[in-house]
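Form predicted on its own, single chain, as structure tokens, below.
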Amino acid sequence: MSEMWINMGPQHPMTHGLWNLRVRIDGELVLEVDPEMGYLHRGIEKISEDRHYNEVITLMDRTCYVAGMAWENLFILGAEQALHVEPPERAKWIRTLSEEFQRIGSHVMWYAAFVQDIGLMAPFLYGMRDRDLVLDLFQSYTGARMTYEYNRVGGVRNDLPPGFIDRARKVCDWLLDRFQEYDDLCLGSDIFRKRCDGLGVLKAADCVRAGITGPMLRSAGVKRDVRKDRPYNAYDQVEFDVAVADGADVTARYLVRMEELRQSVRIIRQCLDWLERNPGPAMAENLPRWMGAPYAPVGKEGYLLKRNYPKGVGLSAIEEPHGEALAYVVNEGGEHPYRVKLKSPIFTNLSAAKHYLVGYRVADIPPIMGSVDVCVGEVDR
């Protein structure tokens, strides 16, 4: 009997987080896979129901450590729908700018980790170098590099600082040249092509049946992007192209993310131009005090008085760096959300592992799973 089950995880260089991939093999051939998740579950959805709306932002930053701004944006869009709050136009453009910088930070982080998995060390160093420039920009206006706590119901915590726009333009110019450098290092490498071409093939029909979204879906030729199909914030006012490829393999996913990096720079430049020309408030006015601080009125007997606000339901969808994420927020009139439900694109992509791993070799698993771009924080929530 040559068949056996092996565990790649929960502590394994391939996993990039706390999860386990059970693999049934015959020699080196993968016959069956069973992804096991739940090692990192923190109960974020339930905890959110006991927090003021703006306090939930702290949890969203930690949902995915490389896409915190996107998850902040997702929740706050749902919360604003549920609370019947409309942010000012400038806040929408700042959120769009922030989400695209976050997409660059996430994709460059993916690039650095992915190429190291397949044996290329120099691109890893280049990627981490360039990601620092994006984190420096985040720090300049949020005060943090990864856990920002920047979005608020009705807008953003503060406007961009003086000099930010010129500095951001210089970073965009630098990054565009570096993206070409990434391609030269990878597409011109025999190691890269031999480890990636033709691996992890997942055709469009299989992607759709499994509910897969994001770069994995677009690498199979499906032109699906929430920013185009259901615009939010200022995405209906900027020009960009949806990055697609037709190989449906590991190399195609690399090509899609590289093009998305270039399109993100294109969007950011348009945001910077608009923000430079259009000063104004970045936060809605006349909001209830509790939206900015977790205070409740106290009666003369010393008891906290319950405050009632119009009820509502919010359903938001964004194109976060890994795919289509959704948030469902229910407002029953209190100062906390009654229900918060999040849909993670990586949970879906990871659950479909049997569709793109079975039939390949054990040594092919790291590059294939690397092309999926797994962040376990948002899988377990």
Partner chain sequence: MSTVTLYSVANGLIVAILTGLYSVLPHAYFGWLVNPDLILVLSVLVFGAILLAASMINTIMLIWYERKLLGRFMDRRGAMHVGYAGLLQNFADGIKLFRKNTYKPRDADGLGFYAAPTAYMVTSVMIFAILPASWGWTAGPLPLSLLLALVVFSFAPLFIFLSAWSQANKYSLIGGMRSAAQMIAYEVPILLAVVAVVIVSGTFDLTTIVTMQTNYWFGIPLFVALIVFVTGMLAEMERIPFDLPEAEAELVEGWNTEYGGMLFAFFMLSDYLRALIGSFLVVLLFLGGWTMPGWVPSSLTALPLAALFWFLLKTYIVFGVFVWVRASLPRVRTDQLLRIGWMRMVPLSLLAIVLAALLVLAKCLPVLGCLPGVGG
Given for the second form:
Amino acid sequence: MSEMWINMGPQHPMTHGLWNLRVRIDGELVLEVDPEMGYLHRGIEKISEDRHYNEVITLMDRTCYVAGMAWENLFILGAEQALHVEPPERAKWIRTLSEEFQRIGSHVMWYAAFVQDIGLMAPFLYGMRDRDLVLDLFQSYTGARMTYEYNRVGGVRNDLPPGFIDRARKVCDWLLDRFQEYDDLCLGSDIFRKRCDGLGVLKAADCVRAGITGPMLRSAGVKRDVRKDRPYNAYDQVEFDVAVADGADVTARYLVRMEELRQSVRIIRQCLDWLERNPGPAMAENLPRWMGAPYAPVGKEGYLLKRNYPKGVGLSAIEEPHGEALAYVVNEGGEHPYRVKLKSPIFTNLSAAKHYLVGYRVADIPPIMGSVDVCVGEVDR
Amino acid sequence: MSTVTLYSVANGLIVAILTGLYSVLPHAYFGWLVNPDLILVLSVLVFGAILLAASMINTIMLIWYERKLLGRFMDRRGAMHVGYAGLLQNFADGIKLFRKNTYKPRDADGLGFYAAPTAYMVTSVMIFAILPASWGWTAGPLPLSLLLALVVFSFAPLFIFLSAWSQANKYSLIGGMRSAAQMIAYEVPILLAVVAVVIVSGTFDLTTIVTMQTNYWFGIPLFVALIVFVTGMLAEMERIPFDLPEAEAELVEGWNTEYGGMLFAFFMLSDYLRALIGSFLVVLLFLGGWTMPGWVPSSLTALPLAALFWFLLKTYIVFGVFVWVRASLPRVRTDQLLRIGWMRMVPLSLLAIVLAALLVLAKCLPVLGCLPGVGG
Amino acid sequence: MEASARLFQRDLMGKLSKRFPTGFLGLDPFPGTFGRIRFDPAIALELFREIRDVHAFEHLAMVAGIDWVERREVLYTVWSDVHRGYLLLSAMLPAERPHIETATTVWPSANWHERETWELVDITFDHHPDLRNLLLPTGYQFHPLLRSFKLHEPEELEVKVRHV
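Please move on to the form predicted together with the partner chain, as the form predicted on its own is already shown.
The complete assembly is shown below, putting the previous chain first.
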């Protein structure tokens, strides 16, 4: 058969979102790839320029729909730096807790989608089942399951409800057992190892050159994690290890993510201990009324509140479940941020697609792209 | 031998209806009703109708069974809402598919597009007339029924490739080629495994093969052949871990991507028909067919359809194993699949033949002593 | 950490001003990073090479374009595994035909970032290997992240203003 181009997407089971992977194949062999993005471009950066800081948080939840809390944290860190606001200690710990829960939610979701891509049917449902527990926890203290709108400039909207800590501890215990079950189902299967070993290899030097971050980079043995290298929130006070592997292939990415899940549970337990011992305000005191309000009173009673902001600019970086995410927030003293620039880790991970896809087979594309963990929402923004 | 056969049921039905009509209507006009030729033609038609209905209902129940079983494997309950425990869910799905418009992509080749699913379906149903499900539960004495069934079974790649090519869709084409390669590759070990059975039994007649397994199952001495046959059948049925022709992760829906409505239902039903046929063949060839073990009380074995029930029970258990495999294994890749087929399955099946031949030669084996027809 | 960072900052400033006597315009403090280097777009390529090869900032994390109406700013954020910190590189471009040398030859990861900046903020990257639309449809004529691109008409926002 002669060479041909096929469009994997924008509506295709492999994409897990809306994007188009154009592939030139010869038989089953991949010769060239060209990702086409933009099907989910909603102009979040532009809309942010027209909204109050607390309203932008609504958009951040939608940036990556499986890791909304991480993006909220990211933006709020940048915004607080730009607005010269310092959140109280308890809010930092709650944010750390939320981000780790979000990491579990995102990674478990990744697991479900990834095993589905290589044809494992039952673990898909196991992953979704366990993610639901995390979403239930989110619901109990933020009121929402996916789009939380929980962070505020200067803290978090509300403190944890009573009984939450015990519940969260139970979920942690249950999840640790389930992670073992995941490993048994995948690593214990010869077919899984045959499919995934030596697939989508991208060595450390190539990863760094291509700007790849997150579990994909750590699977190549590079120990770079924003949580350790440039601690934010309460990450300088918790103990955890950075998960690394040396395979640089799909199996190594699987191992890194599974280890991260376990480390997340470890961090969450420390957060829960701290939060139990240290009650306090979850929102900064003596903020201007508009800044810490549970909702932004823009347009209330037909008034637009005129605010006097100090000018500033903030750069925040967090280790999102998918990798290193950056937010650059410019505050020119107006009602709204002057410019919000978001950098998604998947954006760069995807831009290097040709380095880890070319030379493999069509049947290898779903597992490799699955191991990249694409979330198109944050690529297109 | 039980006296109730499928043909006798159909024949009796027709005779009863015609005699009834004859008795109420004046003799002068309807004397030709009780004509042996007419009765024969009508009986054959009714026989076919019963067979079709039975195989269809069985297939639909099989889908329900798979959904429920798969649900349990996945920690959920499966279909629950239509009918008791979702029993009618598949009928609802079927009605929905019936009501849908069938359409053809503009560039698709009309003849192939419509002919392929029909032919696929027809050849799949045809096998049910060949396979005996119980005493006399078949079209008639067929001395080469096993061979015929396997020949008809292996038509499938042709129609799949025909439909894949006529759809004018690249995913379908890739899926069709994978499917053809896979089915042809796995036909070989399946046939070789069957040869092992034939060597031991000395016949191609499925009814005789089942009769020979009254005392013990062929699956026990021919264990290697059983393994090869079941694995090959998994590939022929295109089920996980060998479902790469329709690997939805990369090929959307494989070779039936462009089909919708009833044409898709044809493919879907045929897939399950073939799954049922595969389970039938495993039971017939290796697991003793409808022969019941000695500990079953004779009051039960004397019931009219006891043998059929026993056979279906075994079939469903075998299919349950296929579902179990589907729920717990990932999918292999094309090259890995073909390598398994040619490098592992074919040598294993040759080994199975050698083992079978040795068993026949060593007729002094106590287990073979009680086998009629082996070694003279 | 803070002291060593300041030391590194001073060291970097000295080295760069010696290496680029005209193009290097200064190093401002920027909280949470090693600072922000302001540079003349004419020295872009040499500066990138210097930053990557000599100062070991091997990871380009982000390229951002900011429209300051009368000028455009292009901002590179780089990370060093050796120094464990971010460094910002910022160049001011004229609003008329803003263009700068591409960073893809130095950091291949700049590819998509620059495509995005090109289509959203209208900054041309010279010698970019593949300057096509990324997020917007091919042939889209507007640059949404410019301040002149309005999301809605101003009269919709007419509400009474109360000072707090």
